[in-house]
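Only one chain is shown below, in structure tokens, and it's the form predicted alone.
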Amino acid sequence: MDKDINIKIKVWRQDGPKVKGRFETYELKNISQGSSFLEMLDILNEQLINEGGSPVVFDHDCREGICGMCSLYINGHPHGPDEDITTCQLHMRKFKEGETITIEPWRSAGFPVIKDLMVDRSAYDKIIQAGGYVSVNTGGTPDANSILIPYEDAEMAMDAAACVGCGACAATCKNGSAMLFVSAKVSQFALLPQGRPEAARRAKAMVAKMEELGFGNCTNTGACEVECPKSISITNIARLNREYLCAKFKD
């Protein structure tokens, strides 16, 4: 049965982009274990509203896990302490009474602070603007049949169409890579027969845009499949060279 607990939030706090944050501490009685982690944040903002404070501005949609904007670095681990799952869906249970609990912005260079704990992900619209689509005119709806695909094939592009695009995997990688993140979107259309037409120009495309908004390489410490809250699997990346390599060697 879920208890009421007494806890501290020590959160970050940014004006803007260019001005020197830094953390600050607040305390929250009362709190149902049963609340969502989003839900705590707005207890607290009304706290620090009805106190004359400014709230505390942070990223979020759907609240259901699917639209990956919740992008909040907790005690050290994107999206908080449980697995497999985005920050809207982890709930105050996971927490123990009278703690402290620490929460960050994504820490990337590709995504920059834009006040407290909401960051720029735009990048990674950027980046599927480059090459994430197929641009075949398909014509009205097919038949599910019309194109056989075999079922392990269209199961790994599901799995990497799961991606949300939330950026903890750029976010927890030493080097602040999203290569988690487009290998998923390259996989997704290189495991089907729709993809393949534009295969090399995405891939190309889509790796040279990661690299000029200035994401970094991948060592494969596997940190963003770890951390990724839809079990995305690090053999895309291995797909995504491959694609890479391929579509260089026709050059």
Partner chain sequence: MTQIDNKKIDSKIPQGTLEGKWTNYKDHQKLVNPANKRRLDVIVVGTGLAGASAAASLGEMGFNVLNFCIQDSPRRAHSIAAQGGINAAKNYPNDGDSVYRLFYDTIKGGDYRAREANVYRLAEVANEIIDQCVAQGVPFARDYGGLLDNRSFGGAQVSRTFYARGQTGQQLLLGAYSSLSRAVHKKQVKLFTRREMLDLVMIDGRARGILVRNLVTGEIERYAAHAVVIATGGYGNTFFLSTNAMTSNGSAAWQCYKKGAMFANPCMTQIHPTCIPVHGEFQSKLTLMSESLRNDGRIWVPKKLEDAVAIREGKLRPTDIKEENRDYYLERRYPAFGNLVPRDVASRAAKERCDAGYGVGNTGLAVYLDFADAIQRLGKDVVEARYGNLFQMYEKIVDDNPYQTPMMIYPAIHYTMGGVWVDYELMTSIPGCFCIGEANFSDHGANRLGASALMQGLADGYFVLPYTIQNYLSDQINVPRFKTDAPEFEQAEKEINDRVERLMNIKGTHSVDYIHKKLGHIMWDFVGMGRDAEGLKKAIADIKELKKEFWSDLRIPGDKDKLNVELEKALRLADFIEIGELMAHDALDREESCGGHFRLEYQTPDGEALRNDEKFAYVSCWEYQGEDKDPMMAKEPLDYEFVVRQQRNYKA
Given for the second form:
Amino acid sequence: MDKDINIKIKVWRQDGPKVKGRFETYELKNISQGSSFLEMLDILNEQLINEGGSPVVFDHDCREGICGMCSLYINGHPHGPDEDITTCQLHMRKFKEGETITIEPWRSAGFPVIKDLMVDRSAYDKIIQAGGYVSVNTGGTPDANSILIPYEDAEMAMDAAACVGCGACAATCKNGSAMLFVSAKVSQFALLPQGRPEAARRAKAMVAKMEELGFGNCTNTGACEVECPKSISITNIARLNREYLCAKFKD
Amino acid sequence: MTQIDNKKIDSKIPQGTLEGKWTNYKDHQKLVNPANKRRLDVIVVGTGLAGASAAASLGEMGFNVLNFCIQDSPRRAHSIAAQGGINAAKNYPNDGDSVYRLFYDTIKGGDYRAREANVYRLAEVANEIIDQCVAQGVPFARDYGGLLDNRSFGGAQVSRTFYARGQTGQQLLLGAYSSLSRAVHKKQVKLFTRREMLDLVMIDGRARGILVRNLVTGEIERYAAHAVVIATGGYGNTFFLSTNAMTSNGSAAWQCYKKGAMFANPCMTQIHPTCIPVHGEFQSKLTLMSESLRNDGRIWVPKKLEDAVAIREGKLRPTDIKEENRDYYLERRYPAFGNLVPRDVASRAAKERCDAGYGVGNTGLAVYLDFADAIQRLGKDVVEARYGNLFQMYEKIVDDNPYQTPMMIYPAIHYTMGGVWVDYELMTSIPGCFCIGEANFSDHGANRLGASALMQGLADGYFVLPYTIQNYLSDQINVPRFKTDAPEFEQAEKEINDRVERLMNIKGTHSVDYIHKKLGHIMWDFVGMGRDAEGLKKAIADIKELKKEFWSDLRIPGDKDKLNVELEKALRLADFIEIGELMAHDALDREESCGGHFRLEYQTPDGEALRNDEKFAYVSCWEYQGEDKDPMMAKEPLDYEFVVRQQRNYKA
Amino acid sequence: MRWLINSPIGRKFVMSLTGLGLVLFALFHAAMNFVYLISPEAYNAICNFLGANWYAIIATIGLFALFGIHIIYAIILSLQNRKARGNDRYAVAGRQKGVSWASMNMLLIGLAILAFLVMHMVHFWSKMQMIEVGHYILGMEHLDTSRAADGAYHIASVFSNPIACIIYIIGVFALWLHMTHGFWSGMQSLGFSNNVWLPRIKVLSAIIATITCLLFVAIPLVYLFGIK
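Given the form predicted alone, state the structure of the form predicted in complex with its partner chain.
Whole complex next, starting from this chain.
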């Protein structure tokens, strides 16, 4: 059964991108274990506002684990200690009475801090803009059933497409690499006949953009896969490598 | 009493047969030639299914598009959270589906309060949406033969719902987002993220630009264009607790209303029957469980009051209740549709049981959704393949295993059918201001069927607006680009600054959320699932009081010209309070029950909605009259030419 | 071919090819060493066969190149990755389940192996092939080549010291750590992996690393426990 617990929150405060940040510790009493982690932060903010302080800034939106807006490095793990979920789906029953919870922003050169726990992840959009699409205009497309796609391929493409673009992969990677994110999109389209015509171009363009934006090199530690809230597999990275190498050798 | 404006409303429905109207329109509308498109700027606010698809399509056509979103990326728009699927009458399963049938089901599902021509067009373009999405690489579910798979959804007797696991909204949005990204790459669309629209700027009676707040820097920015498209979704967060995302808000639409756009059917809100029940005062939002669960799950409460009491007190577990002591009330009341009745019907039936004392959970505000039969019939593996991610989601939130004990669900605010009034061209009553997706009122009448929101958003964005907007823009080709230092922009910015200043200077004692929760309680209690005249009048009075409290006792920490989340929330809440009041006005005016609007005074002896077609077969179109003045209403009559209205019957 | 330097996957391609080449070398080397335990004479025959013969010299140059490129790329990649990580470090850095310690510390392990390698080359290569090359090819006739092809003698003299045995065992253990991650990681970087093969390649990686390293440690173990 869910109980009420008292906890300490050690949270990263940083006023702006160029300002030096610091940790602040706050005490919270009688937090229901049935509440979500972000609700706990709401309560903290309500408390801070009532005390005349400034609330902690953090990104969040759908609060049901699909929009990818929430981030937070909680006790050394992106999206906290639970598995296969985003921070907004994390609940306080994963924490104990008296525990000190450390909350940090994503720390990666690719994701500069905007304020407190909010970071700039527009780099991921730029990578998609470089080639993460099938080039079709609106209208004039063939009947949906004219393209046959084997069940297994569709399922694998869906597995890869489940990525929510939260950035946990690059945030947790000791190399600050965005390979899992890039490979998920490249894989989704590489597996589908619609995506094949520009598969080579896509892989090259997205990898080049990733490099340009300063993300690191993958050394296959597999930490990204473990921390990914959507369990995107690193076999997608192998597929990306394959696509990229084949494309380069064809040139 | 509602003040009535007797003006005649022109919804610009084209001539011709039901099937011929859209073709007829396209054949005769004015177009803009490619050279002129380059000279025309279009602002699209929002990057959900409607906004992203419209921005991408307009960009591809050659218009200069400026696209705004409130989140850090267009991919986060709340369309992403739609789970179940998207409807289209492809008739792939060969179960007798047709465009007409999809049209008819949607009209009937909407309780005959939507426009026939709009809904038919929606059904007509739905097939193209599926083709478009497949071409984009959306990984819809497929059969072993490689063809697309369909599932069934509430309110229909055919399987016409295309899906991508429980993440259809996500996949469709990512499809639109990828097209949008391509357009950004090709410099057809300029993207502005972390911006929130605060005002619509009008020049000479036409929409010519917007003001946005840069949510990172706190600066007010000005953007001008030849036309403005609002695609900012619904206003369900008026209730504080809803399945909407935290930043989902009604402000953009509301600013249009205040600038002269009519607001239609504001009381039409949809309560989704399958959400995870509220568990405490600190709750920040409600989580939806896909309607598709009702395909295999059976909804029940205990038959005996004492069992229900024992369950609430924790003395009995649901699995302790014997089969004969369970009341599968949907199957009992609606044998033909059973657990697959439309959302409004399912929600009300749950409320009826809970109000009668049969509710479960520690609050008594929950019913069971049971998969024991399905697991026995299909095996755990099949159930897991179909609903695994939903079950996992439920378990993470509630800490209960739905494979073993039934899920608990309760209705929650989910979608708003009402919205900015638009004509057949999706243009609001302000020339040059268009409104698409959930933000407009157009296609769902009094109730939206499952898997139709995605259909409408994409239909508007891909296939309707890119045509109809040209009919307007073709007259604008000689209008030069606007400068943002025009006096109208100056004036609008001054008004925004005054408003912000006023908010910052209240320096009261309560946080935004504190007041928003109070608004939520008023809305849920009096403008929720069951409404009556007395309650609605009380709601209007209470909201007026709350508005005073808001403007006199609010506390916003921080600075106005920096990143300030509380200020953002305050600006939204100021509008929600006014939206809430208008909803109550509309609900009070509509003395009938239809779809999501249920007036306790108007029901059949067995508790079904009692519509009044003679008096209320109209769209209520509200017009802003000024600060602290009651709004006026104009009526757009819904003259049905093709469909005969009947009482909705899901019993036989 | 600039992509081999300019792109992350190109760099990893080079890293993988050189790494897998070195795995092959290690396997051969270990197999040859093992011959010593069966027959020191046969082992010396191999030493004779290699020595300063042209093919052995070419192979040695190739080997140096493999090592050199592998190490240079490792340093470049690590520096880039540090930069990509940003200036702020996590105050609390959790361990991820299933992520091997080796994979997180490949550079460190690699540097340990490099140090070990230098010692190893002082012990053997500097007294064998280097002498022969100096004597026969560079004309440094004062170098004494009488023991240059007598690998068995050098093994006996190095491993008669138990401390050397222990250092070698530690060095080989570092190599084992490096190889267990290195082999499958290399295959992954070359794109030879999918849902079915990833677990298989990981097992293969462990098997190859273990066999190679068991063959290597056999000699120091034998000396340490005085079996020989």
